[in-house]
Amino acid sequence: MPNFWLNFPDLITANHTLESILMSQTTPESAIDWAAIAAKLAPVAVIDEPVLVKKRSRDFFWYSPILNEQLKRCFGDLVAQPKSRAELAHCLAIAYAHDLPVVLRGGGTGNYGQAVPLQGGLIIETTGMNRILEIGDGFVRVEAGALMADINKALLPHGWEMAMFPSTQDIATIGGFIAGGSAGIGSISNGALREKGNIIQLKALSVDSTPKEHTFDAEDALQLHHAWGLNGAITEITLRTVPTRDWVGCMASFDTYHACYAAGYALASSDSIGRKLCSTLDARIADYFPRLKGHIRPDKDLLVALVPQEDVAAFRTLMHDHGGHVDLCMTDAQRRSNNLPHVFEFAYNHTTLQVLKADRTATYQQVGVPDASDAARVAAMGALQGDDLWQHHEFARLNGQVVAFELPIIWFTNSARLREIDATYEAGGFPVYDAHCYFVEGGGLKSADYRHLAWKKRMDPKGLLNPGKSRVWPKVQNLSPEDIEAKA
């Protein structure tokens, strides 16, 4: 998800090469007996079934046919699957101690190849360290091979939720969330992933001779939030929950989109609504959901929408008031029994999902929206770019303000139309965070990190984690972390 608040740099031109990267980083394949270090791992499961290690080194950067081209044949040569923090210790002291370019791997569904070893080498796939150790008031604490869909269905019943989580969350481990994530379903409500309170701990091991695991606090843990790996491999997450509701999924139909984001923006900015989601989209993208055929009028602007029950009889009087239908409100008994899936996967990156399931032509973008209030300007910036751009926003907060981004679907023709939109959008005051670029800097954090980058210098001397995904390390790597932090 993008980071939409952080500064926007020069944009990632698609025709930046990855061979300047694995020639300057890359230890020679030649001189790696992967026979000999996946004895080394031992008791550690590995996988070297070619077709399997292929498989375990995407993830979903097909999103954007520009990172397609540039990563689909970059594989890594060996998987690790450890069970426990004493195995993944084995296996970073065994990379230290060859020299091997290491990517940790949760499920897979980062969108900019945050899992794809650029450099080969050994790939650790995490999935395997997945208990939930601790339920309290107000938090959980986990490992982080943990799915996001198991987290939840453990704190049901005990009356709390996560604050937030992915539309993937059936297969996304909570370490790759906060490794690579910073939004999704619950921040309309509590914010993202860098709002005070959301990350309570992290811990994470170092990749030494003997590695050791760091323990970070509150405003430490995003010293590692948002590093896609760099700097630390997680172990550990002790994360806020919040009090469980009975949601209800509710869509509501519109004649226009203008419409529909001035409801949007209603409900997101409501004082007596309760709302774990709102997003709106095009007509055009709701088409693409066939299994909503019969359940939401055709040819309509959508906003999809979590309210709690209690909340159900306003919402249906707020859409009313600004020109919509509703269409659906379901518990999840009700949804379940309709064959449907969650109304959140129609939502954030999931809707990108949908259409690219019918026509691998599309793709899309980031975008931060100037003036969430502002649904005239919204609309105008859509008609303005074009019939290859259909519209998608979603609602979060930000310290407490209802902020908006986009994610629309865009018909890829060539780089320089997609760069032509990005123009488009710059021009008018929408800042781009770019979803067709694998540098941390770039669809990232959109900018250096040098607190990122001096902890990967302390947890990673050696560089050896993700190597090849910051434009910056190669510059900083042989200063102290003192110096590097100095830069900030």
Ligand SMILES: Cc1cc2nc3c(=O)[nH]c(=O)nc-3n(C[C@H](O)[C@H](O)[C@H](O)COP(=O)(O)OP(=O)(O)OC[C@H]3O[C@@H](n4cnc5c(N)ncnc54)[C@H](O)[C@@H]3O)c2cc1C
The other form holds:
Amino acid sequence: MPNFWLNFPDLITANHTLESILMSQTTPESAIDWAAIAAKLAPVAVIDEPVLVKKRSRDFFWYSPILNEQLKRCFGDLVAQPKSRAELAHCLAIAYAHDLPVVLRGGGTGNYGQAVPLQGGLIIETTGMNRILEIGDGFVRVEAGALMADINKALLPHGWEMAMFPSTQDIATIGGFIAGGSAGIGSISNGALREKGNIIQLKALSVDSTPKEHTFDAEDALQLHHAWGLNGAITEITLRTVPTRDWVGCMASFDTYHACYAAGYALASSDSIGRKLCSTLDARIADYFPRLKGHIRPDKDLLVALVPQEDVAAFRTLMHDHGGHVDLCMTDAQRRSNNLPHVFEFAYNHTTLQVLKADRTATYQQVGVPDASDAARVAAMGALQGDDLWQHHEFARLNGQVVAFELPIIWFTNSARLREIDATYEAGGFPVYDAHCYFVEGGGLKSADYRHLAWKKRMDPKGLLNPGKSRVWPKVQNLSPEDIEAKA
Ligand SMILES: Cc1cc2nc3c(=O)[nH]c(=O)nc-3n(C[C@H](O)[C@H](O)[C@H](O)COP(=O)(O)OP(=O)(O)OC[C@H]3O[C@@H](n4cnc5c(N)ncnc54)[C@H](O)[C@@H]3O)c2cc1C
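Starting from the form predicted alone, produce the coordinates for the form predicted together with the named molecule.
Next comes the full complex, and the chain you just saw is listed first.
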């Protein structure tokens, strides 16, 4: 089973607790005069109002009750808001001179506490660096703080769209997606972010007395991709774009999850029907979507898709052939006139959010499907888990193959029950990529990305970027980049 997620963090080990990480802080917080730092950062705008700094110290870690307990008291000390590369470089130089922990922050929509400052320090919010620099045939070049919805909006009149984007596009930055994300809406056709050709070029600044901008072309961009801002401050990104199509948001309902999932797989692997999204959801999850009341049949398992206008008739036939009923097909104009959200707000991790809006005891997990074509095995795993787990699958393409992964809703009671659920998945051959841990390593790879860490040594020799998020960095920080790389 190919790993859809890049590196999913592993559990905290007994000898590496949050407390020990906090204790390893380089500069005692009390020794830092934050008012003086704010003055040195000028002319860069800063926020020092404690309530606002606290707000910008959070991301969506609270999806996990485990992370919520561990991270809810971790706050930064000061927020800097650079508007240009030169201002960002100035912030990094000040951080270097004063040994300040630094966390880069885009929209703060990451799920694992990626953007939470474990050791306090300076938060650098990049949303002011948001220019769209160039649109060409099959690519867009942007500043890292650009919101993805703005990039898609700018591309549309030119006949292009992003090859993939998360459902958080309205508030999430492209820098945060590259540094923290993996895939999204569009990945069913265009693969994961890390696949060849999706990231064309990255530029990033080092943390130094005079920060230098490094350029990473093609495959080399993977040195920074999904490194959680640990090994450089991304300034500029060139991404692959794809021709836009007249996308129609579709929902079909089914009597069983087995049939719903099988229809999802058939759509995902169809040679003739275009698609940019294909998700399947247990009927009990769909009950948590009040805005869809009257638009979808109640108490039915739900398939959510984006299909081009010219393929809607074929989509209807396919759903019908799998025992489904097409409840909704709307162009974007129709969706807006019905005052409905995008269909992708009922997919990926937005599904979890819709449930959490109603009940904070819900959580989720990230699980691979060993054979995406085997609907019976998927349904059997659902039946094996208890009533406290409701299935939700996303289909995507990895190295040309259709893959599925599961983001189930789990009604959280305690960690022991969560781990029992994980064990049931693993025993059935479904790998778990733990969503309840804040280390960059572990989970998916279950080992370190030494190429990331070698670049950290080059770009951030003092280890100031996002400190505490790498379990392995403290063990290699005194080695040369070449010696770190040799461990790969
Ligand atoms: C409802 C919901 C749905 C989601 N759907 C998806 C999805 O479909 N696919 C997916 O992959 N993820 C998804 N996510 C996770 C998240 O939204 C995406 O990863 C998003 O793109 C993060 O962007 P951001 O600007 O909010 O980043 P942030 O949360 O601000 O940052 C994420 C990480 O990137 C680092 N970072 C930010 N900017 C820079 C920079 N300029 N240079 C270096 N490092 C930087 C931060 O330090 C942090 O470690 C979802 C999350 C939620 C809550």
